[in-house]
Each structure stands twice: as C-alpha cells, then as structure tokens.
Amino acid sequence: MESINAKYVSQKISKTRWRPVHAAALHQPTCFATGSWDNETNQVCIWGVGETGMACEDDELEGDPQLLCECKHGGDVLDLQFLDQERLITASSTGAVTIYKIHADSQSLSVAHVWDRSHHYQRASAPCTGVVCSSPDVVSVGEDGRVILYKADQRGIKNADSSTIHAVTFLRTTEVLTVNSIGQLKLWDFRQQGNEPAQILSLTGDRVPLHCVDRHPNQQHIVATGGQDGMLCIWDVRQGNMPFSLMEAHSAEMWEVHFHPTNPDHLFTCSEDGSLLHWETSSGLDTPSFLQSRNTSIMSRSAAAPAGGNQSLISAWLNGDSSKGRLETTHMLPSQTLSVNSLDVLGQCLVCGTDGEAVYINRQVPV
C-alpha cells in the first residue's frame, strides 16, 4: 500500500476523473478533476500530481496532489466527465448540464456553456444523474426518465423511461446503454424515432435499483454493472435479456464499475461499503475465465491486452468454463473507509473519492 496517496480536500467528493492524455504519449495522466456533492458550496476542482520519480524536499508530499483551479457548482456534482483535454462536463442535481472550460497550464476554470434544467419534472426540476462523451456529442440522463443527446440539433427522447435512470454508457456512435431504478439496461439507438427502446435487459426477479454500467472498451457487446445489492453483473447485449453472469462484490450499493481502457482483463468497482476492488482475470495457458470465486490467495499478474484487443482475454469476461481460469480480486485501499463514490483509472493511475473527504491517488496499479 506504500504507493498510495491520500489527500484531505474538506470536502465530500462524489466524483473523480483522470484528464486525458494524448493517444501519442506515453507519460501517465498529471492531472485530474472532482466533483463535490452535500457541501455548502460545492465546486469542480482541477489537481496536478508531479511525474513519478521526482525529486521532493519532503519524502511524505512525494506524489501530493496540489489544488490548481476551482469553480463553484451550482448543486451537487452528480456525474462529472471530460468532453477533451481543455473541456469537462457535469451533471448536477439542479437539473442543469454544464460544460466548463480548463485555460491554459490549468490555471483556471471557468464556466463555458449551461443548458439549465435539462431535466425536470413539470413544475419542478430532476436531478441529472449521468452524463457521457462521445465529441462532439454529449448524452445526459435524469431521474425524469429523459435521455437528452446534445448536438446542433439538440433531441430529447421525452419520457424514455417511466423509472429514474441512474447512469449512461455510449456503446457505439449512435447508441447509448442506460440503467435504472428497476434492475432494467434499455439500448437506444438514436437513428430511430418514438420513445422506445430498442432492447431491454433485466435481471430476473427482485428489480434490483442499478446504479452504474461500462462498457468494455474493444468489444461494445461486453458490459458491467452494479447496482444497490452490490453485486457485479457482466451482460452480453448480444444474446438474451439476462445477465451473463452475477458475483458477490461489495456489502452495500456499488456506485461504479470500470473496464480499464486499454487492458480490459481488468475491472475496479468502488462502493458505499468503503472498498474499492482490483478485479482480474488471470490468464495463461488456458482461457481465463470470469466465472471463478474470488479472493484466490495466490496473485498472478496478466500480460496487458494490445491495442486491437486479445480475443482470448477479451473472452475471458464470457467464458462460460470456470474450470479454465480464475477471478482474482484485490482490495486497493489501506483500510476501509467511508463511502467510495467514484474512482477512475487511466494507464497504471487510479483515483478515487470519498465520503471521507479524500482523494486516494495509486500510481502504481499492476495493470
């Protein structure tokens, strides 16, 4: 855990998220953004980690986070993602979306553009639960139901859904996965018209509330959620309505999951329990599989997929053979703590926030 760095920021983090990095470069990511929720003001925070290796007078701030830029935020930040490396999006609570501007050397942040109460009901405003990039195109979803594509010709689907929508995942240019309050995934595709889906996915049973989805980043067909039982569920949208498979993860709602972005044989959930887990598919000679229990006591690192992606180990999410691999599951933070709302994680960097009012750096992450 040596390689873990906390940072006391006075504030409830909600969300956390890693600047992009040019594809060309082969440094790690220096900068992240947060997002705060249930303070008295809430802001959008922009923060600079120093390249690893870098001499430091005292061996303790080695690595420190340091506050660049701030911007007040109107209601809690409720989901919060980059558009690109000058441009981050929110969602809030007010109902409202709003893209803010990052200035030269990350001096300052600003304000650039706010579509107000996106979401709303008819004589009050709904929170906006989730937003998604794909540039230039932005999605935003709310407890009101709607989906919301913005572009020059903005379009709404109005009443998508009769349940509040928890979160939104693109999984090509023109469809976008969505999860709700009922344990339900709706597919839209933006190329048709009407209100509908379609497809719907659904778990059986209880309507588990779902609160978080990703996709994995070489085969759109692969997707994780979790929700408020804590469980993690891998779907093919391909095939069925059902999960492909469910495991035990956290004791409490999981409140996001994400495929690492280019070695996609690894997984990391955070949770209101106060963890956040490393999920792994070992591989070797055989296909690993995603169906094995968890917390194996041996630890075997993967070789990281190639840019175009490695069938076996991309297979490994679906394979249906649990004889042939194994799961492994690692905890990443030294203790647990209060609620983990967000984490992100980009070449060996992860991220998270708390409830705790810390921001917990790895720069180091056996990816």
Given for the second form:
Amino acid sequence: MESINAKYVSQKISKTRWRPVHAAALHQPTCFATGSWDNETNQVCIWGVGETGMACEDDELEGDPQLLCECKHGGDVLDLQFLDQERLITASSTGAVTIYKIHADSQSLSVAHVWDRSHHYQRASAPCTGVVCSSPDVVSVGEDGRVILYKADQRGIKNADSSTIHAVTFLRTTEVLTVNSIGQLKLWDFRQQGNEPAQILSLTGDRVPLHCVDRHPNQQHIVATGGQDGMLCIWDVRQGNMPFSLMEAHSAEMWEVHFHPTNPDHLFTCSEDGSLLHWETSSGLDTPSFLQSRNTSIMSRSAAAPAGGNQSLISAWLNGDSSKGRLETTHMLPSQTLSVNSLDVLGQCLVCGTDGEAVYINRQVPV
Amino acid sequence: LRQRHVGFEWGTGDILVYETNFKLQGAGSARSGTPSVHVVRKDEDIYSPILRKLFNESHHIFVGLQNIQEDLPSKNKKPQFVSISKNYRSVIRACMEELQQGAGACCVSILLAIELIWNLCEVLFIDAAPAGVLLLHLLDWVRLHKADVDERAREVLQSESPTHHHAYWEVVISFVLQGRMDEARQVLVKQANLQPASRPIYQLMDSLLQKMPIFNPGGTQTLTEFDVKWRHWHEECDRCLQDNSFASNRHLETICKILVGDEDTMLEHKELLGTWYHFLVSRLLYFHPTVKPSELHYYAQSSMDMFLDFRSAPEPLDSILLAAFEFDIHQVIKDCSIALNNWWFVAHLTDLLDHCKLLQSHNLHFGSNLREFLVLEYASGLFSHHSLWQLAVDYFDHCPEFGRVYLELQLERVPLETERKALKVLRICEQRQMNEQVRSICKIMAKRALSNNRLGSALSWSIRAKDAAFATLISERFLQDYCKRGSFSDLDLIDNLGPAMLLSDRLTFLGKYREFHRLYGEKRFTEAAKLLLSLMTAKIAPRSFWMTLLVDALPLLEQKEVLEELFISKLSVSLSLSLSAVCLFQDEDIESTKLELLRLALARNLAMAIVKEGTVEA
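Form predicted alone done; form predicted together with the partner chain now:
Below: every chain and molecule of the assembly, starting with the one above.
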C-alpha cells in the first residue's frame, strides 16, 4: 500500500485499462488509457508511467503518470477495452461504439472507426453500456437491451433483454454472457439462430441488478459478478442456475470485478463506496469459509485434485469444503475516496480511477 | 445584444440573459431577434482544469477534517489543525507550480495572495504562537514569500567574481533583513578575504552577526532571559555605530544601522523589502523581537503608513493583511469574500477556524452561522458545475442546519442522461434517507424507460422505489399487449419476477397468469386449474380480465382429470364460476357465441357436480 501513487487529473474517470504488453516482453505494463464521464467534453487519454526513460528529477515523480496523448470523445465513456496494442474501443453514452488508434510512439490518438447510433430506441439514441472484444470479434450491449456482434455480417440481437444490460464478457469465442438490471445472467450463443438466450441464471430472492461480470482466465465456466448491493457472486455456468457462492463485499454498488489474468487466485473489486478490495484465496483444498453448502460431486472431485498451485483442475473459488476458510481481503486504497469506478490489473500493476478525479497506481501488488 | 433590452434570470451559479422586444418608446419591435439565450457564468475558475485539482484535493482534506474526533479538547488538537492547514497550503502551492509551468499566469497571482493570507492566518490564529515564537513564525512567513533572494544569491555566488557583482551588497542586506545571519556571513566572508586590510571591521561585523540571539522555544531559556541577552547585543551594535567603527565602509555601516533597527535605513532599501509586511517583520526583528500578538496591530499600521507613503490607496490584499494583524477574523473573511470571485478560500478557511473554535458564533439573518453560510455558498456554486457536483454532497452533509434541504433541492435538478449517473444520484439519496427524491428520480427513469418501450427497465426502477402505483401501470401495459397480440412480450422478465411480484396486485396477477399459461402449456392441467381458481377467488384479477379468465377456464373444465381431482370442491367451483358469470352477464356486452359456450359449459358442469355430489360413496 505504501507504493500507491495518486494523481489528480481534472476529470472524473469512468474507465481505466492497462495497455497490453507484448507477450514476449517481461516488463510490467507502462501505459494505460482512461476514459472520462460527466464532462462537457469527455476525453480518452493515454498515460505513461514508470521506467520508460522519462525525464524525472526525483524519485517521487517516478511513479507519477504523465499524459501522453488524448482525444475527444462524444458522450460519457461507459466502457473501454484494448483490442490490441495499437487500438482501443470505447462505448459511449450517445450509443456509439468507437475504435481509436494509437499512433507511433504513443504520440497521438485518433478515431479510426465509429459505429454511430449502434444502440438506440425507436426515436432516440440509447447509451451503450458495455463493450468487449476477443479479436477480431467485438460485442456491445446497451440500455436498449440489444446485444450486437460486429463482424462482416453484423449480427444484432434486438430486444435481447427487456431491461438494461449492464455488462458483457466473452465465455468462449462464440458465446457471451451478459448481466442486466433485473439480476439475470444470460448466455448467448452466436452459432444459434434466433433471439433467445441459451441459458438464464439468476438468484432467487430479490432481483438485485448486476453491474459487472468477469470470467476466470483459465476456466471458462467460472464467472464472478457484482451487483447493486455490493455482493460478490461466483457462478459455475455449467451447474444449475444458482450462484456458487455469495460474499458481502461492499456497502454500495460494485462497479467492476476482475480476476487477475495470470494469477487467478486473486480477484479485485471496486465500488461506489470508495473502496477497492483485493481478494486472495489459497489454492488447493482450502476454501472460503462462508461458501454455501455444495453438492457432493464437487467435493469428491476436489478431494482428488492435487494440492497446491494453479494447476489444480478445480479452481480454488469453487472448492466445496467449508470447514477451513482462507480468503483474505485487503483494502488497496489508503483512505476512503469518492466512488472508485474502474480498475485494471496486469502483472503486478494496478490502476484505478475515481469520481474524485484521481487515478491511483500501485506497481507492487502482491500477487 | 446591442441596443436591445435584455431580460435575465438567476441560476445557481450563473445568469441566463436573453433579448427582449421591449422598447422604451413606441411599439415593440416586430423584427425578430436572435432566439438565443446567453449564459453568463460568474465563476470561470471552476472550469479551469488545473484549479479542478485544487477543488478535489481540498475536498479530501475537508472531509478528513470533519471526521476528527470530537472528544479531545481543542488544545490537544492544535498540532492536527496546523498540519491540516499546511496540507491546504501545499495543495495551493502545487496548483501554483503547475499553473506557472503552463500558461495560466493570471490565476497564479491570486493563488499567491491566497496562500500568503492563509499562511498568515495559520501563524496568527491557528498556531497562535506567543511572544518570542511569534516572530520566528513571522520570519518564516516572510522568507517563504520572498523567494527571489535565494535566486539572486545563487546568481551572485555562481558568477566569476562574486564580490564585484553589482548585486553583491544587495544580497547581503537582503539576508540581513530576513534575519538569515549565517547566509549573510557566508557571503560576507568572500569580501573579507579579498581585502585583508579591512579584515578587522569585517571580523567585527561577522561577530555581531554571529552573536545575535535567536529565541529557542524548545530550550530552557525564558523569554525574559532572552530579552535581556538581546538588549545587550543591541547595545553593543549601537556602540559600534556610535564610535564609527564601520565609518570606512558605507555598506557595513548600513548593515549596522539595520541591526540597530533604524527604520529610515530600512526604508532606503524599499525595493529589497518589496512589501510593507516585510518591512514590518524586519522592523520587529531588530527593534522588538519579543513582540506580543496584541502589540502587532500598532506596528502593522505604522509600517504600512511609513512604507506606502500615501502614494496609492491600500490594495485589498493590504487591508486584508492589516485586518489579520489586528486579529479581526471577521473582517479578514469579509474582505476576502468581497475581493475573490470564488467562495473556495473563505469557505475552507472559515471552516478550519471554526473547528479551532476561533469564531464567535453569531447568527446571521439567514438563520445559520457564518461558517455554514460560506460552506453552503461554496457547495451551491459547485453544484452548478456539470462534474464537480459530487464533491458538493459532502459539503452539504456537514452543514447541520440547512445542508440537507439544499442537497434535496439540488439533487433533484441534476440532469440524468445515463442510467449509471441516475444510480449514483440514487445511492446518494438512499444513504441519506431522502425518500421523496428517491421516488421522484425512479419515477423519472421509469417513465423514460416506459416511453422507450423498455418495460423491464421501467419495472426494475419501480421496484427500487417500491412504487406500487407505477408497477401497476406497467403490468397494465403488459396485459394490454397480451390482449392485443395474444401473447406475452418480455417473457424473460415476467417469468422471473420473484418476490418483486408482490409489489402490486396487478403485478402479482400478471405473474400468476403467465404461470397459468405455462402450466397449461406443460399440460399440468390440475395445477393450472387450481391456480386459475385461486386467481378468481382472490379477486386480484382486474374486471376487464374476468371474461378472458372464464374463457380460459372453458377447456379446463372439459379435461377429465380436472373434473376428478376437483371432485370435492366441485360445488364451490361451479358456484364461484356462476357467480362471476352472473356479474359479467349483467354488465357487459359479450359476443353471443362465447356466451353460449360459457352457458353450456357451466350448465354441464353444474349438472355433473350435482350428480357427483349427490352420489353416495359405497
């Protein structure tokens, strides 16, 4: 926590993402993008941080992000993803989906392609709330309840949902999972014709709107969601339609949940209540102590799994033995701030953006 | 807008100005003017990107200040308050540095002035140092704000021949005027080494400079002891002056005169002092270092008079500083409010002073005290900004009298373009139990969703507001759709209502009716029939639907298993069916075929029931 840098950036940050590093490169990410919201003119900015030979006078500034380039964005930036090293894609509150290209040496940023009014009602445009890509496919979702796949033959599922879809994630190359404002997860398979979801999962009890979803990087059936009441749910998409576990995480809406891409025993969540939590579960047979009781088939499998390491077939998140618990949660931000809207983690670096118009960077996350 | 009469309307932070057709003489002009409304913004500062950092960082400090424990007595909290004051100042300085690197030159001078005033208030009011320490703090204050001395010194010392630099003696005198004896001696020694002949007088000066007593607050020496020592030293300097020890070197003589506290000599170096308050502090340093806080105002006034020379009227900054030296906090705040175009400074400073219990709480006409008034004004100004309104919420929270009312009124007027923004505003309202606002925001969002035909969204908004009336409206829409098209839309919603179904009767009916259809589709006729029966007896079905329900009941009654299952309650079933039928027939115009079918079915049913009932089991 000592190594966290805060920088005030004069714009409320709605999304922030690390720029992907080359697969062959061994160094930590040094570049990240931010999107703003609620400004008269919103912007997408690229920032650089760290060892790339920036002229800094004292050690204090070494962790300070420097603005590399920026570009205007129409409407609030409601979602932002990197397509690859050079391009990023944003979802806008005007209903547009835009691709930006970063030019040589991160010197400038410009619009490469716009799909205007992808999301709309009959007469007005609707905000596009989420966009996700798994090169070369891009899928976007919006408040109009549409799920759109951008390809040569652009395929859209109209009226996919009668309520607002808040977030989307790829499960497999042809399947996406969406979450909506009546607390349902819906699985869509693009190979199938028709406009019906392949599967619907939800909690019984109060239908709490779900705001974010993320898939386990190694095991495609494990998904984590966060909702309006700040509860973190882990789901197994193959097993029935109930969440595997429910954990009280935050006291207000959870805006983003991320599994660590290379070390999935670690999970990060951020929330409207101004906190950013780092969840760490031990691998092997230890389990979170407050898991609900599970069916025995899972338990027997876990008994057979080799102890230790991420190589175990069963992810630590789904272990069923509830007698021993080891789930550690740490607050990553030094003090309460305004809402933390977004976070991203890559390697040992964590970046997050808040409504207090500040960006926090931690380059020594213990993973 | 020339030669036009304009009308205007006040907003929260700006004025709307528009052209009118009004003319003083003659008929109003028939010529159409430009149909535009101009927005005149009072406060451009909050739109400056660099100053926004000031607002955000100071918000963080403000919230931290409010949360300081109340149980400690004020005396023990003084170091905390001083450090908070320093935090505020460092935020101002950080902004200043950034502005200097950029192009915002105009704001820099205002920020400099603000920091100067704040620093002085910190020294005099918050730290409230007693005599002895007071002067030390004032010296620090002056040194911080006259930084060009170091630059000049560097320039001189790095030149090829420092002693021949034209600014050499200016640097020495500047150091002396600021009480920086060691640095003065370091520079002076260069001259001494060059002129071995004059070494004695340089050594004399060096010893005088070195021997000047400085009060050490942490030491064992009391103020009186220090005063005695200082007087001795002062007399020694005076003696050197009287017997012309430095007569051969006019520069050294000047320095000695300064050491003695000769005001005229100091005034000869006005350009080195720069400001009257520097003059004040130098004067005090060499004339009365044990000055008491209560004596300050006399010296301040006279310094200003002597320095400013009646040439120009005192600037606002000068009168503010003078008021501070007179310990008239209210005057300081009042003058700052008038001079600055933004409430940031006075709001935060007054709040801090209030926490130090330095403000007498006299109530203003508006029913709140000074601190609250200023914080409210500042926060209201923030709300007029499209983005900084979120900061204002915390400020309103800490205004006990009117904060809540202001917040309620302001939150209702925040434009809600996206669902995410509405959710954030709702969270703010819910955390403060502002139920009226929750309901009204949810209703706005629900109506918007409904007009865009997003029934699911509309329903989820009504559920959040627990708005039964709106939920009923939405259910009506669904049912109307069903009647029109013969099938349900948005099945994913209706099938998965869960406990939300209980929000309104109509909604419950909708859910149950859909369930009935599902059961029928799955050929679970018995359960379907039971459900239908409960729907009719519970009386939650709307009148318009009774016909449909009865028609739906028809095929069920034909099913054998239904008849057998409901054996016992057959009579009650028939009776209720007949009852409803009777009511229907009386009121409405129904197709004759349907009517016939119904009558037939009911008659048959009754007949069978009577027979079955009448049969005695063996």
